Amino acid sequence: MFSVMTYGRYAARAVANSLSPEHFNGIPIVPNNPRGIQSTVSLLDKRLYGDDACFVAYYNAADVLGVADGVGGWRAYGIDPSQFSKKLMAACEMMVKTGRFVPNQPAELLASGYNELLQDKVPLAGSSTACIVVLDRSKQTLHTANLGDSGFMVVRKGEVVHRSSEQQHFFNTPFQLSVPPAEHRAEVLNDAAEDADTASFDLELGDIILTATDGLFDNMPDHAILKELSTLKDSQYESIKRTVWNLAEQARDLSYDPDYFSPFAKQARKNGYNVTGGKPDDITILLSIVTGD
């Protein structure tokens, strides 16, 4: 049975001239468990982290990843959008670490994390998209739940063999979990975790699983992502780190190019908006490779 996954993460904050290599601090993590899974996570300076959040956690025969993107529109109400996404991912991570989830039911894990927020004694308001990815090691199967426009793709031998479906109410208005203030409940979208698009997919040795917020997908088409992933020659931490950094850097640069016909601009044109250029946004990427015992 193949079971080991190696992870790398980079996050790029969507502010001009914000990123340089020294902003990133690579932290290798070796979980204290009998499987000997080696994981590597790279953390962005928290001052530049933005409205995205993510986690990587393990429990028994499951590896679980999640990304979330806080809805920036809450700033108009004086609310920090990052608090919702970060607390949602922290709640899901706690559920995994304490074994309160079923590997083949990632939407229920997302619902449980969301319910934790509703029960929190500290008042919280905001909204977030979310994507949960679970590797069930015992069955060599990937189980996923995606709500909104974050997402994932599985790459095998240079081709996308499985990917998430974006969920939008209408253009640039993704499905989202919300906790609105009482006075705004009637005007705020609030989807259910059970509305997430769910799927299961059998994995193979060498599969690459890329999970990211829309800051990547809105600025880089699949062919550009695949081109960069093709440079990944092994599952070593430094290789993953270099590849993820390159993806984040490219997406960041393209997001500020006013002449670039980005995936976001193409979608805007289809919806009647005369838009050109990239879409500046926070970018969070989790890159995983299925390796052997």
Given for the second form:
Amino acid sequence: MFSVMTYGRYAARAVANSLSPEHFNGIPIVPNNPRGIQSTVSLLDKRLYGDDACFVAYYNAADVLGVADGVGGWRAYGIDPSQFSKKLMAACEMMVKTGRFVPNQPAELLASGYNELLQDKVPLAGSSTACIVVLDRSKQTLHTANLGDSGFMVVRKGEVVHRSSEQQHFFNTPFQLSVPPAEHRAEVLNDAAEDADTASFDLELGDIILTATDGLFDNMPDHAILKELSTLKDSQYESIKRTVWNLAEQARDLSYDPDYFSPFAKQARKNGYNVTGGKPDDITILLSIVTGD
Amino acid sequence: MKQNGPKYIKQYAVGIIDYSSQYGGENRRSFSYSVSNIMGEPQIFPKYGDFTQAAVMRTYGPWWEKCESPKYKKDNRPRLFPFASQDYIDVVFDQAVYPWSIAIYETYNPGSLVRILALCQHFPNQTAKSDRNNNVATDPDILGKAIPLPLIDGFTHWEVLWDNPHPQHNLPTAARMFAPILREIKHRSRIIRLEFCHSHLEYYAELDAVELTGTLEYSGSSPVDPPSGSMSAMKLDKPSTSIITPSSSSEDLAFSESKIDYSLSSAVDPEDFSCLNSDPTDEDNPEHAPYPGGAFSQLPAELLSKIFSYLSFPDFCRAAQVCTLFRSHSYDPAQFNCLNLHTYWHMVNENTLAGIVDRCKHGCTIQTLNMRWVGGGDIMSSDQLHDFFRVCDLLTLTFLDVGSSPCITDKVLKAMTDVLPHLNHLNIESCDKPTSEGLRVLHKFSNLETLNLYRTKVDDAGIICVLRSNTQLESLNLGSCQHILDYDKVFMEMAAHCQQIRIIDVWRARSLTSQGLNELTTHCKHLEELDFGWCGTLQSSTGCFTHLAKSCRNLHKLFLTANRTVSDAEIRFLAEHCPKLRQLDILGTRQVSVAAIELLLLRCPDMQFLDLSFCFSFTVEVVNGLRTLYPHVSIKRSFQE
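Same protein, the form predicted together with the partner chain this time rather than the form predicted alone?
To see the whole picture, the full complex is given below, headed by that same chain.
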């Protein structure tokens, strides 16, 4: 049994701390809209970002990580998108802490967390993607469930050995768990936790598991991520933290580069949208390493 | 070498054995507002607010009691404790210790804890020092009840560690860790009962964790003193032998509760109840006393009888030991019209039951029997209660409350249906031992007016049979009855057979739709109090609520907690058609406007209670404005922050 695992975690808020609104004029933003309709949203709204949420929780021999990306288009309905992702992750975290889950069924965990949202007194509305990763230390296996365009990556000896795939209905409209407000029940996309992609893998010593929202993957291609991960020299907390910071900073810098041909821009071109530049977005990265005793 | 102080072990709860009620659903996979949240370390503290990770009980305040019509006779004896515990949670810890302190983390509306008891198992021929380790299964089921309590060659009893006769009012609205000083007991324990009274609170009491600190070795009077300054008024070194100091006022024979000096009171010795059926220890001897029975025999019998009716129950029992005259009054059937053993549940055992049987032998007219919570911790077996019902003459009984009693089983229920033909009011809430099949026997009752089946395993067939045979049913509680699969069918049966129904509580009915509700409101014209909290399948778009408003002019309580579909239309219909409305709960809807509520408040002058928590339009400023305009209405606005 792997007895020790070190985690680094970092969530970068794309806007609030570093840049001011003037920098955005003219950059087209395509928000994730529940109906997949494009629109240009006011760039001066400081709360445009900040919809990601994550959690790390432990129970017996299971370590569970989760990320969720709130769908921003709900702002148009007067709903704060960060509430849904935050509460979904908090519910999943509580499920793990109280042992209300089975390690090899992460999709079930996601479903329970989602069902729990309706039990909150506060009337919740919104939607988000979700990615749950369970590390079963006693069996040295990784169990994953991914719904939407967040995801994970397992890196072994400098190569990607496992990767999640994006689930999208159409461009920029990922699969999402949603709770529509009472007035809008009929019209809203709602995928079930059972639709999540699930997969289980065996783990080896030295494996790096990266779990992140699309803020990272949309702005940094795999080879750039691998390059940064190769600089990780040991499994000390400080090293991991530094690597995560570097990744997040790079992704953020690239997202605001108007000439950079980001993975997001590549994907947009394939779908007929002529855009360049990165995609400013919330960036959440959870990095973990399998260590021995 | 200097002698060290005793080693203290701190533990958080690892399991829940039992509880009387909870706000959350009974589905074990759900944790929101569930009592299981009291386990483990604090998750919320020191934050203050209405969070899903807290342990919350089903009710609070006077709102549920206010509505219950007291058609049954109440036991007017003064109680040993002026509060009545309303809820309890039995928590279990990993290791049995001699309790030194218990701290509860209150994260919303503190001040509900009123009593703490410890379940002690001790074995004869064992001294405190050589107390064996309890060999109980140490793998608790975190999601619910667990931990069998083996009663092998030992005695189990409850020790009161602490009680507070005066529930604390007006505490600051902040999270607090409350750790009262406990009585020292000579037994180890790992099972603690926390008792709560919340009728004085503004909103739900919510708890985060409970922490038990104790020692593994018995330390007697510990050299380590408890922290000074806290609860010095409650310093209890030893239980005092004189339990209650009667009123010293000479001009008033009436025994008024407020004059009793409770600061000297402590746990009543369980031995006291065993004297319920004992003979006077002092044999009457004419040579020694000028008057047989003392000066009391000079009083007319009715006057002495009246005096006896003012004695609290433990005193009433002890009086039988004084002399023959007192014994005859203590055994007078007329004194046994109403019996309320709820507060003394931890002292009720087979001797108590035998004492009641003795008194009910000749011409007993007992009408009201309240035995809520008796047998908790398995201090009494269900067979003993079964024999009690079979043997005791309870023909005149019309009111029976055995809520949350682990002694109620299928067998006991069957006995009850055989011996209580005239029962009008039955409360078996939270009795979770009876099975769905066992509960079908309830249809043998045919005179029921009130029936409380909250959190029981009653199923569709069971409740439908009861409805068919009790057509004058007026009050029914089917809250959190998870085994009922089709609430619409139940409502249709109610509409067909129980048209006198006035009070209905179907908290968390998952299958109730407008189909059932419309049927009910069409045929039952006397509806007054309806609790449809968390009934998510009732949709306002079907018009069922507006139909309800139009059909029930006598409606004075409507709870639509967390319905989410309540809109202005419903509020306007209520304002127009239900002028007698006193209590309304529309927690958690985004669709009601301030104007609609203002209209409602204008049209319903009897309004006392309005819960607007988590409603979109009702900000703090708006609610404060309403409170100023309508000071007689208690307007609730909870928050999560």
